[in-house]
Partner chain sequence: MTSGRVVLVTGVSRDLGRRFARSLAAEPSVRRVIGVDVVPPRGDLGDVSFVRADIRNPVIAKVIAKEDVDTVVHMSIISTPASAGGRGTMKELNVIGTMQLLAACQKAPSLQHLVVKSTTTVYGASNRDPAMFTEDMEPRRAPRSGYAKDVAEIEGYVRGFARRRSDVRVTQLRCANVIGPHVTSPITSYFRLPVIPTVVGYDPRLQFLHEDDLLAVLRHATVEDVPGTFNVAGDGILMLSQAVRRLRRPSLALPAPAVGSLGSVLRRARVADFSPEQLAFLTYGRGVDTTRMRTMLGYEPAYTTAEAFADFGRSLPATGGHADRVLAAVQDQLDRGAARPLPTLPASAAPTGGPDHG
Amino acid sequence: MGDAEIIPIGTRGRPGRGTGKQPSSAARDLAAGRPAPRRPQSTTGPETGPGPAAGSRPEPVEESVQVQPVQPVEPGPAPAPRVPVTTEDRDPRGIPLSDWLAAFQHAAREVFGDEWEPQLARLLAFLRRRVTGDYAVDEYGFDQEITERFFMAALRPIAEKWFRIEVRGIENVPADGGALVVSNHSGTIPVDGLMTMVSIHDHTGRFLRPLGADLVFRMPVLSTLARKGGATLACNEDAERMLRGGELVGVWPEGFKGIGKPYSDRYKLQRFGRGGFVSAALRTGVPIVPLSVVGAEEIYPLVGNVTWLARLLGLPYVPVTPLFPWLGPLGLVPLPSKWLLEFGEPVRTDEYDEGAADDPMLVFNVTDQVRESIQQTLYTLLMQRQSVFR
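Hey, can I get that sequence as one chain, in the form predicted on its own?
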């Protein structure tokens, strides 16, 4: 280390430079505000010739730098003042609220028509009444507003477009006062009762109050819907109270034997029970209106019954149709058969004595008369029908 040559800083590794007595040319250039000149690179190629000899000291090269004067920038037009945007005029996404409102009004007009505003007002009023409890139900749980605005509205397209129901003899249904509508029962699933309800309401404006089986009111959701739709338990006490109150009551005396009969027995009436509906009509003196329904037998043709599963589930039957359960939920869609509903001439009961309801033979005769009237009308309608689906 003692014999090592010390090279001062700034001498580029060459001795004799950077003694500190005078600044180098690079330092003088920087002090004058000019960039340091670039030294030409020495090459030894054949085109440039040989470089400086080793150990020689090249002369510094002075390069003149011309400084271009700075041109003044002409001022442009002043920017337009920015209009402040408040949150009242624009939503967080930058779309004016007026555009949102116009789009909503246009969409509502396209969907609901020009009367969408009154309809929306009625809907909001309906929701307010439901929330505040400002609505009425009768002693049986019947909710007229729900039935008319929702149940009937949902069933009407099915009756008109799917089954294309044709109603005959509607003038035989009394315009007011108590009456008992007695109908045949069919279809595997009791859709015929729902179609009868909407058909009577649309043609007379009256609500049919069905008498339902015990099974209907044992099911949690179905029982609530049935009560709100006007149904009540099929017992003589409730039937007589409704008839005395001027209600239009519907009954299907065949019960599960009617809707669960095989397709081979279609349109053959089963036994009408013990005639309890006739006793209720005799005690209240209301007319009995026979109703014959053609078309319901074909919506779910019953070709089998899983008896062991029915016993396990506590059901009267578990149906097997040409489509169910083979197609899964799709097999539950009813076939679009053509329906005919004919109301027969009423059977008067106000001409009998007061104790006629306690006479078993009289009750049996009136029951048989009503059943025979329905059966003969079914045969007539089947002869008039051109085909099942039109």
Second form
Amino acid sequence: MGDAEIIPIGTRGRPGRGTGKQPSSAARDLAAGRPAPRRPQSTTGPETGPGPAAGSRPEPVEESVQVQPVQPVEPGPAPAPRVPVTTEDRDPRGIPLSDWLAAFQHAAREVFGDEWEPQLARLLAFLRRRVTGDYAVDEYGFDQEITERFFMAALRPIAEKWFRIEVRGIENVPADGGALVVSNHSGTIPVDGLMTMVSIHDHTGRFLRPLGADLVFRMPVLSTLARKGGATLACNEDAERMLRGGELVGVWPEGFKGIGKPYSDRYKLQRFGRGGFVSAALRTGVPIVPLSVVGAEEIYPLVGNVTWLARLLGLPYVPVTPLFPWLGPLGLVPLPSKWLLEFGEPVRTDEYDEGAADDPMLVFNVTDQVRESIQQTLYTLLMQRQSVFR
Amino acid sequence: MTSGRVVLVTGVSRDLGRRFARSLAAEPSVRRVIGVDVVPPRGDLGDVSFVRADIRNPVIAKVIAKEDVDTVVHMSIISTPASAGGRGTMKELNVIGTMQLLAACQKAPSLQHLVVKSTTTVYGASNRDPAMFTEDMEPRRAPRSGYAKDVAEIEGYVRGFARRRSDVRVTQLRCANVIGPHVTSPITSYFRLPVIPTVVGYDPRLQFLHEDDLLAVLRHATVEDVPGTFNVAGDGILMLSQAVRRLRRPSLALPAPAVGSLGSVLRRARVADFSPEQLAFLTYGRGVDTTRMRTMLGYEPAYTTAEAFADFGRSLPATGGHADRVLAAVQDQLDRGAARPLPTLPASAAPTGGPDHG
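Requested next: the structure of the form predicted together with the partner chain (the form predicted on its own having been shown above).
Every component of the complex follows; first up is the chain already shown.
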């Protein structure tokens, strides 16, 4: 048993490579400027003698660094002139607090610049407000702080860098008071709504309050985000309430017919619902601002629809685009089309008399007028556009 | 002292009913307050005379006739099945009780005023709800069970009564969730849970009415002669996530069916009275418009929704709030750090660009 052959792996903590019987010449040169005396194998390191049994693992290299100095077991021909390896225990509390603080201040200065202290104080105050719920939402659940600091900040690079949105006619959006922005709808996923919200906020400082389908408010997560972002249900009660409250309200009257239309029907406006948005504007006497969005049609070209899955999930459609679902999550990246947003001349509704909203003929006429104006602008913008991506 | 109202208050065995009856007895325009309930009240009734009677049987008509009652305040609408002794009893107390009471009122020629404490639960809660319900809006989905259905039926009977006795002034107060340190209701027992289960992905909007405001508005509606139906709620909205954070309690987001089954387990264990229609409320939330309460009824709540909730939360110990404590500690450290000079940084680490770009 004892005479089993031990095949050492590695150098057993001794310097140099090779058989492990003796240090390499390079190591000897390094040791103390003169050749180290040859010693028997068993005198160095914590191992005494051959391993206890065949097949036992050689001691790990870390073993050689120990708190207590290693004593040679057998008196060798000459004791090693090495200074015993000792490690001092570090500060048991870890890195001292002052070091942490210095590093922290250093990092803060790197991130926030020289004004780091007030900046950081503001950030901390913001975080504390959020975790203690000490902020206000309006009656629709609109959380202005999180919308401005988080949603807008996240969407802005997409609007500016990815879609390179060009906004025209922003002076047609009233600086204050209620107004109804009516837009075409396209793009399979309502990215156009989000981009319109960012563009309007960045150019006028006002928040667009979108009206969403009841499907939005049935879906988990989405419903929460929609309410926090300022949306509410697309129904006459809410539209009128918001407009009376002097909000800038956005509607997409084509709804799912517009957003889920096949790519071959791009830039062809669908039916404008039942004109509910017009009667809301007539009742509250606010102007209707037509908005034409070019570019959103091309972000996810809808070439197919999985009807059975849509029916199963209770969704209006399950899109198939050239990239989705074939490329999986990568197919969710929108194509970087160039976007143009043009706000048209506002349609005034305060000149009609009292019962105008209940006159279906008038409502249809105004609806058509708005629809025509958006369609014409779309054609003009398409003519001006050099290509889809430029 | 022969002039003045004689008021009959139902549901005085419960805390809010008892306190309301007592505070009403202190009103100068009220001569006498008669409290009615099946069981005697636990607390002190003060000047209120208590009549032990069941509004579900015709004895109540005799009480109204004998005492020459001219005002009836109906507060005996129960939202907690456990306190009534089961859902069957609760429905009977609510619906049959109201029917009998109104039948008795119809036969009483002396009666001039009827005030009914209803609730905003009648509007239901769904994804198709408008943001703020006004009094003339109908629920988008008619309630099919539970408390909400009881109240919908009760309101139907009250409307029928108002048609038949057009000489009686009828006021219905649709109160938002009443909250306060002394209130026991499904919503307060929900918020008293040490870990608050929420429906994952939804953040409902909530409105509260402080218990003091409930008593005050009922008193106001009893004394003032304003007919109609009114929403009553504190100003403003709280999101559920916000409310939970303000309580400094941890929340646990669960899928809706899991919240529902957890609720029924808690109900059976008598830990919290978590009613099934509360699940819809905790998913979609509800808001009511209180313009009519201000302009027509002429009542202004003393507490906003947030203040009412803060007053309720004051009685609850925080079980969470660790994140805030950490942030507070950092802020504290920062303030103390600002007081003494900064440790000097090595030259290489100092910002090289300078502040001129910012």
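Throughout, rigid core stands for the largest set of C-alpha atoms superposing within 1.5 Å between the two forms. Remember, predicted model here, so these are calculated numbers, not experimental data. Residue numbers count along the first chain shown, from 1.
C-alpha superpositions between these two forms give a turn of 15 degrees for the smaller rigid part relative to the larger.
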